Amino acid sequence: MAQLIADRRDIDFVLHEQLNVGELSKHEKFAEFNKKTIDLTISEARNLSIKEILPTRQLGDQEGCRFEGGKVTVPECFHKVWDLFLEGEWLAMPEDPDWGGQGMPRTVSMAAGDYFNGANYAFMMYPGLTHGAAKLVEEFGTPKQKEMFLKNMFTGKWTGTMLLTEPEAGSDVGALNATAVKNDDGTYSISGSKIFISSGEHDLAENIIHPVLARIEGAPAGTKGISLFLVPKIWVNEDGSLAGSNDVVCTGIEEKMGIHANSTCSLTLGGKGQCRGLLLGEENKGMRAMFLMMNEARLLVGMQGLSCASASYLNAVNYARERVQGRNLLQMMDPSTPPVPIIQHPDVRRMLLTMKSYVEGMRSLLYYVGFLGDQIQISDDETEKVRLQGLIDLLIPVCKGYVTDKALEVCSHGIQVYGGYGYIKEYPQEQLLRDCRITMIYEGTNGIQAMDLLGRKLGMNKGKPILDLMAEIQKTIAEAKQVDHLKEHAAKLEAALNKLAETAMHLGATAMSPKVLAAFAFAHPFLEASGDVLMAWMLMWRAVLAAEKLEQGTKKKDTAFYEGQLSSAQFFNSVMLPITIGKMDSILATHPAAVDITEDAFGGK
């Protein structure tokens, strides 16, 4: 059975029916990207993914990366697809063509990335991190730094990384020990060690540009004293030529549960006292600059989770159609009845519809956030830009935290549908689960995403973004109430939304009270409840559009797809949202057991 990645019909539905991205071509910035061009772009991305990148997923996982003498070798099969990926100019799809980009809407680049990441996201981490590092140069670099680095990075001639984590600091970036001392020529001498650096060393490109967080001598403690530096693996002269080694040494790579084909490195900077860096942005403003990359990175991680879930679902549903085992439940007592495909068994159908609902809802949510960014690009209204950015900032922790939580759940169901075959390496499901697991950890653990949502995003701009978001959801509810098939379900979504507002107010107030620790013990359940309501919204939005198409009459091949949208929304609102209501009841009670328990009471000694 052929491995699958993403459902093209579903991608087209989100792009053209839910978000109408072709309308962006009415604006000068995206004038070249009408519907025809968008469809051709997605088709090319799909072809490259299926024909060239997908075959490297299992092979790359088996071969892994090799470390020897400070050098890292990626799987041999990656070199061909890397060249093809750069030849197609896919690395910087939404960026300025003057710097090597294609200038396409971010929503369209996310749809292409849906295929690329689904094919092999361990491979896609190399260009993904490069793009994020280049964005830092674009946003905070001097004209000279842009001239030296930007086009080389956006075209993939040089790659990039993100050097935050240190052995003793972990998620507490403010506790880092890396130092920077200013030199007479304006460069900085960098010294320190970094760990868990994805794509930190490899043989795909001639140079690797490392954005590095470090503290300048005498700077304040904590995050207020952190600066950001560009540290090339090979020093770059002002004329763009390469000099010698810059004393950035890989000391090892990690043996991981998944993403074996991406090199996760430990790096030592300045071990011989010869590592230099260029200040990127202002002194002591490194964390503010890095958060620009973190938002993009967290959205990418959500896409990585979705891509694993999407592939696992499509594999599972097609396997369930082909795998014959057991009689139909209604004919269990008749020994003459032949066995049936397992897709006819109720519990398998429950798992598949759960997977389907999450994959569709997550795809819509992630694309929606990309679309908000596109709207900012074409808007001339500063007030509207602030509103749109507020929605993005509010949704980022959900796109990273909730989406990856549920993606892992989908991948687990994907193994279960296969039964014992899902657990063995001959089939793709077990690798998808292993690869997916890290998405809940890196770029800020999902617990950190939950704390960000509760501690920062709810009260941002006096709560205006969450009010704006709820207003958007109410628009969909009002439309759904006009559809006979959806009235009942719209009422359930409205009740859940109202309860979410009540829960947010309660938890926000509790976080400002002496019970602050108890409040944050419920930050992750609140993230989950928020994500559930957003899933229900996205599925309802889809269902309203589908109901309209069914009423108008559609081609036979589209009827099943649209009916499937109604089924997803009805299932999620009737089966999943009642569980969400229970979660919110638990949050409203805010029982302090998790913070009151003594350390000794955990046992384990």
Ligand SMILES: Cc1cc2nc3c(=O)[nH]c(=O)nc-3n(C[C@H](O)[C@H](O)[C@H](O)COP(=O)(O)OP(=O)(O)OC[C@H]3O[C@@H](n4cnc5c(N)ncnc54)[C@H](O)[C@@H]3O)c2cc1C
Second form
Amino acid sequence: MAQLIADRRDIDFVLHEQLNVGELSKHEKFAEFNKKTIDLTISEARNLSIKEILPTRQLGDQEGCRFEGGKVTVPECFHKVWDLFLEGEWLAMPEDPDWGGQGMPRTVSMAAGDYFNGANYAFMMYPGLTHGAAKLVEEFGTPKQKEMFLKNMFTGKWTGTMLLTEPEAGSDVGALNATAVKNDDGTYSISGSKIFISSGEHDLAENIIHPVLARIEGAPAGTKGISLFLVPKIWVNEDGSLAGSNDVVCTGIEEKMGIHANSTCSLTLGGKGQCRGLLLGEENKGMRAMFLMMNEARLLVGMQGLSCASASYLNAVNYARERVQGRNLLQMMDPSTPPVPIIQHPDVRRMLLTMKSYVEGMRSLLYYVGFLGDQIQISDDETEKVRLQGLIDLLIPVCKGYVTDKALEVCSHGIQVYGGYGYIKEYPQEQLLRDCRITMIYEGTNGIQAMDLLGRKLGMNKGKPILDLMAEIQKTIAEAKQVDHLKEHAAKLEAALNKLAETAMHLGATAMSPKVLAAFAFAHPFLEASGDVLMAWMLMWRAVLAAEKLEQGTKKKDTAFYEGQLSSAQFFNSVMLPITIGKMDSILATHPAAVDITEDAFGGK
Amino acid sequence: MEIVVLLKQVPSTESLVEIAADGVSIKTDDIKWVMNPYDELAVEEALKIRESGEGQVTILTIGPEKAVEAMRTALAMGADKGVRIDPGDLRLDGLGTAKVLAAALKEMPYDLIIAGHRAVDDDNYQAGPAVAELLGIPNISMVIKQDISDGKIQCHRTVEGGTVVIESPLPALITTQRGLNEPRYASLPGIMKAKKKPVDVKPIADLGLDENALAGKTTIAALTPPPERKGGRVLDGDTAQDKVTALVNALRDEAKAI
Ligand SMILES: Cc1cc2nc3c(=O)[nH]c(=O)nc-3n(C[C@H](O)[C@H](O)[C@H](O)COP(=O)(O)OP(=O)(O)OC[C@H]3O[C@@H](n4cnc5c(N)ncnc54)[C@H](O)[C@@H]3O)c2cc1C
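Switching forms now, from the form predicted on its own to the form predicted together with the ligand, please provide the structure.
In what comes next, the whole complex appears, and the chain from above leads the way.
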């Protein structure tokens, strides 16, 4: 039977051949995670995902969440998988065992997450947000707060959320209005309205812990006056027992395009003046705390996109092998020849190889960034840690912004390969596209990601991270030039990389000139060009390893896999990169049409 | 209570099975291997029994190095230790397998042995009952419910159209049938513990068996894939009435289904 969700061979390749994650176990921090344990972990995550979670994807979409009298019910079938997920202790894979985690390398937890998210990421948002919220407590909580909340969150007894967005404060979080007033007992009275809160209310757990951004009365305007609070749905006594309701009221849930099974809630805090919160971290330092957690959250959103794309690709390639339609182009004129599986048609192959190369490139990029984080954990060389962190910070907007853009494109190809059936709800493809679409919007829209890359990350540390990144890419190019099958493609990657450097310099300089607005109209194209070059790099890196293996001689199944790696690299570097060169020409020209056009000229009035 | 689970690693039913060039075996290159699904039931039942009392669960398997993977899964589910008998180049049939297992069991403590009622690769239904026979202990097959008390085991066993309740003294061997339980998934902490659990490896020669006597009494003469499913048939007829008549005739006269 064909593989579902994610190609196990591909995951194993990235983990063991590209990144050698088993090596991490040489360090005592990860000593428990040798290759065998890693493999068993992925096998069991896959097993649970395919047998239990995947069957809830379509059911959850159809049933959706229900809102009645302030209560939200999740799809019925979620309760069983929620219990299984918690019993298996999968919620806090990479966290400290003292608090209920498993101390696993992040890279490995991402590979397990590849299956979980691909099986049903609307479901996975409940544990995913819980994990993120608990991380905030771990990072910024007092010992007492950790004792009160952490274990119950990492084990999923209580779930978590993230309350930033308000009607007037979306991309500009600094515009928020929720307020906090300090009480005599040290708690804060919170009031305000939050919207679009994922997993904000549901019936999976007895309590929900909301990290809330709010402004303490009299605090400075903008982001400098924002503080972070822990606001439980049900108040938690100091001994950890539950008191009464904390005046957090769900006033409705959104009807939306996708992720129907995850509740998107409007919450009113302190409508009766009885909502209390605990300050998390320092007053007015809420945004700083948020920023520290942002990398992880954005990487997770990239993973959500990848998972949809990966599932859509595997469905598409399997479908294309089986769907018989039309004659082979070479026998078109002979009506007596039988029709063929559509995988034989050049245009279908174009779509499939586009999907394949993006999925592989994105998987490598995301795991790579997770792996950089693991390396920081085991390094005791401060300069090296700074270098690794610089690479992560630089790559995060690409992992979020570029990956989710391309994931949606992959999902769209995934529908196209199915033809009309792709548009029909009986088949899985249309849901994957609908679910995938939100990843381009939340956790900072992709437009905001592009501005982050251009405005903050490029110039960070005097441009050292970008130079470090280029040095890494150069290493792969040098290796690829030694390989016959890859030489000519490596030259194309090198040319594209050099041009990307030129484009970055140009755009960086333009952003500091009177043409700054024009520069930012090219922030997103620049994000896209950067992402393209990174895809080409990852695929080249993979191909170098594959060529080596092929040289040594491989088993039949492996041969097909490795040859597929060469194909992906050749395709991306020689078919897609020339288009990227064109995109960069456009950026270098920086034509200001988009900023020059008057608002009236947009018409429609 | 000492419980031993007889476990076999088999090709996953999701793998595409192809016949090898020799015509009597399958190609194993591209096969994904898993624990025999009926053995999952056996492991689960053993763990449940242990959890309600005391004792330990040992997994016994015959297989090459690779078979340890299925054993590790059982250990990750919660079993305590494993014993793997390495058959080397020896090809065992159902009876041969039972002889090896029985010989290994004679050196181990056991109050209860649990096996799948069959392995989904060879579909032989033999190993479990034959082991019981060789050990001279009672065997109850196709068990969907069991209850142990006072040194006795009482089992519900499926029979055509119903169940029978059978009781036997321990030690005994039972084989599992679907419906006995819902096997648990390995938990992450279970996975982490699994690698520290002991797995003994014994070459078959150490069991002191006469290898000639083990060599298969049965040999596989040939393997053929099942016939390909034929295309469906659309019944002709102008009206629904005609079509129903044609269908009833076909079911009665051709398929003899009604
Ligand atoms: C299903 C769903 C779940 C969500 N979950 C959560 C959650 O759990 N917690 C939470 O706090 N929020 C959540 N959100 C909110 C989400 O993060 C915001 O919707 C998002 O940040 C965008 O804000 P907005 O909708 O107000 O759009 P706006 O900020 O109004 O943006 C509209 C457009 O303008 C662009 N834009 C805005 N400002 C700028 C600028 N300065 N420069 C260039 N372009 C700009 C944007 O890129 C976008 O294209 C969720 C939203 C949805 C739909």
